[in-house]
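Coming up is one lone chain in structure tokens, specifically the form predicted on its own.
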Amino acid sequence: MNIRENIPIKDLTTMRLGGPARFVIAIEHAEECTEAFGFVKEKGLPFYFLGAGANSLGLDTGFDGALILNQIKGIEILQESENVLIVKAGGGEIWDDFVQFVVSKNFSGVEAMAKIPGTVGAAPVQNIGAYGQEAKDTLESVEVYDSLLDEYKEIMAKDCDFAYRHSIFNSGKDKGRYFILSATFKFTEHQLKQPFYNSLQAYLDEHHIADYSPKSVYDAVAEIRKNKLPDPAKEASAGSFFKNIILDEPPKNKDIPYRETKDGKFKVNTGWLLENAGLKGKTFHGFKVSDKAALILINESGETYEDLQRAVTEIQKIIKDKYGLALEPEPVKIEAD
């Protein structure tokens, strides 16, 4: 366990915003949790869990508590046969490294989530997803440290209350309670099933790709993301900034494209809304709506969270006025619950 003091949050998050965190505690082994949380409780500090910082936003005031970094590594095969692959990965493993490992075994289930920034531990929190695949589709269970009861436990996927970008880990009474030590996934398929999302199908058609193996789909998605999404190491960004909009019925405006979900909801492509509202490439208070993918907000010259909030408010108003729909940011603020 490593404890540091007064560390700028902007250095720990990909949007590169935020004042100092009073303490930053890095956990590399599960058994360190007892000592780490003992330190936090002894000092009466609020705490916040952080992985790669790709989906978290630092506030200008910083965080007068402890940021607890998940740096638990390791990928372990629990079961492998021709038809089944069960893998456990540490919460601090880089998500794309885990995806590549599964792809190398020729199993389908996460390949469409290629190159999503972040860690394995963050995947269940947000129930990350892309091109029709979501973390919940293959997740079996997570091992956690329960900060409330000071004990280690396993939570099965069925008990995680998964929905679009939703879980018990980021919503409700247990939000921020569980530190995810590892996640176990089960894979039984060898090929992503059609129909594919339009942008993925368009890429495959354009490049005359009829091979839908995990490696082929991974390579296609990686190339799509490379051409559309900024590299967080080079451009400050939190990835897809706005969530797609989930409706109980199709949008009243017949021009707005949507996709019916597995649970009978209707998902509106927020990127389409932003692009067709003429926002692509425009800059608000130092934050640019990417000219390659309108869902991406790039920090070109914004210096404060307040700058970001003003930009987001203006963008939300434009979409609300034009389409009557409310945009919701995907990244979360680093603050005490």
Ligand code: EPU
Given for the second form:
Amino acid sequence: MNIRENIPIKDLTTMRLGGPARFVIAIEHAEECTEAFGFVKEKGLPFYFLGAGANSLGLDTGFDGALILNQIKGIEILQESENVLIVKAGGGEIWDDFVQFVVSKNFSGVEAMAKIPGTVGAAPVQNIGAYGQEAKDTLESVEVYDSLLDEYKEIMAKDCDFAYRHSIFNSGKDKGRYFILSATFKFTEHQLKQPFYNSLQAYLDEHHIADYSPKSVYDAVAEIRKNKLPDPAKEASAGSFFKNIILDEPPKNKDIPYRETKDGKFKVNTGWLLENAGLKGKTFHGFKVSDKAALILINESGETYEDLQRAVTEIQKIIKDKYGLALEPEPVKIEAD
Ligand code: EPU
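Okay, that was the form predicted on its own. Show me the form predicted in complex with the named molecule next.
Up next: the whole complex, starting with the chain shown before.
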């Protein structure tokens, strides 16, 4: 366990915003949780869990508490046969390293989530997804440290209340309670199920790719993302900044494209709304709506969270006025609950 004091949150998050965190505690081994949470509780501090900082936003006032960094590594095969692969990965593993491992075993289930920034431990929290795959589809269980009861336990996927970008880890009464030590996934397929997500199929057709093996789909998605999404080393962003909008009924404005989801809801492409409102490439208070993928806000010269808040409010108002729909940010503020 490594404890540092007064660390700028800006340096720990990909959007590169935020004042100092009073303590930053890095956890490399699950057993260190007892000591780490003992320290935090003794001081009566609030805490916030951080992986790669790809979906968290630091406030200008910083965080008067402890950021608990998940640096638990390791990828372990629990079961492997021709038809089944069960893999357990440490919460601090880089998500894409885990995806590449599964792809190298020629199993399908996470290859369409190639190159999503972040860690394995963050994947179940917001049930990450791309091109028709979601973490919940192959996740079996997670091992956690329960910070309320100070005990280690296992939670099965069916008890995580997964939905679009939603789980017990980011919503409801248990939000922020469980520190994810490892996640176990079970794979039984060797090829992504058709029909594929439209934009993925369009890319494969356009490039005359008829090989739908995990490796081939992984490479295609990696290429799409490379062309579309900012490279975190060069441009600061938090991935998709706005969530797609989930409605109970189809949008009233007939121009707005949407997809019916498996659970009978209607998903509106927020990227389309932003693009058709003419916002691509426009900069608000130092934050640019990416000209390649409208859901992404790039921090070009924004200095403060307040700048970001102003930008978001203006963008939300434009979309509300034009389409009557409310945009919701996907990244989470680093603050006490
Ligand atoms: N679209 C536009 N303009 C844009 C972007 C999108 O018109 O600039 C429209 C198009 O109609 C396009 C449709 O939106 O066909 C869907 O776009 P895309 O497939 O690019 O995906 P997305 O809805 O913009 C979501 C996820 C991404 C994920 C992709 C692919 C959210 C918030 N974002 O974006 O996840 O990679 O689907 O499945 O759900 C992330 O979370 O960081 C992320 C990148």
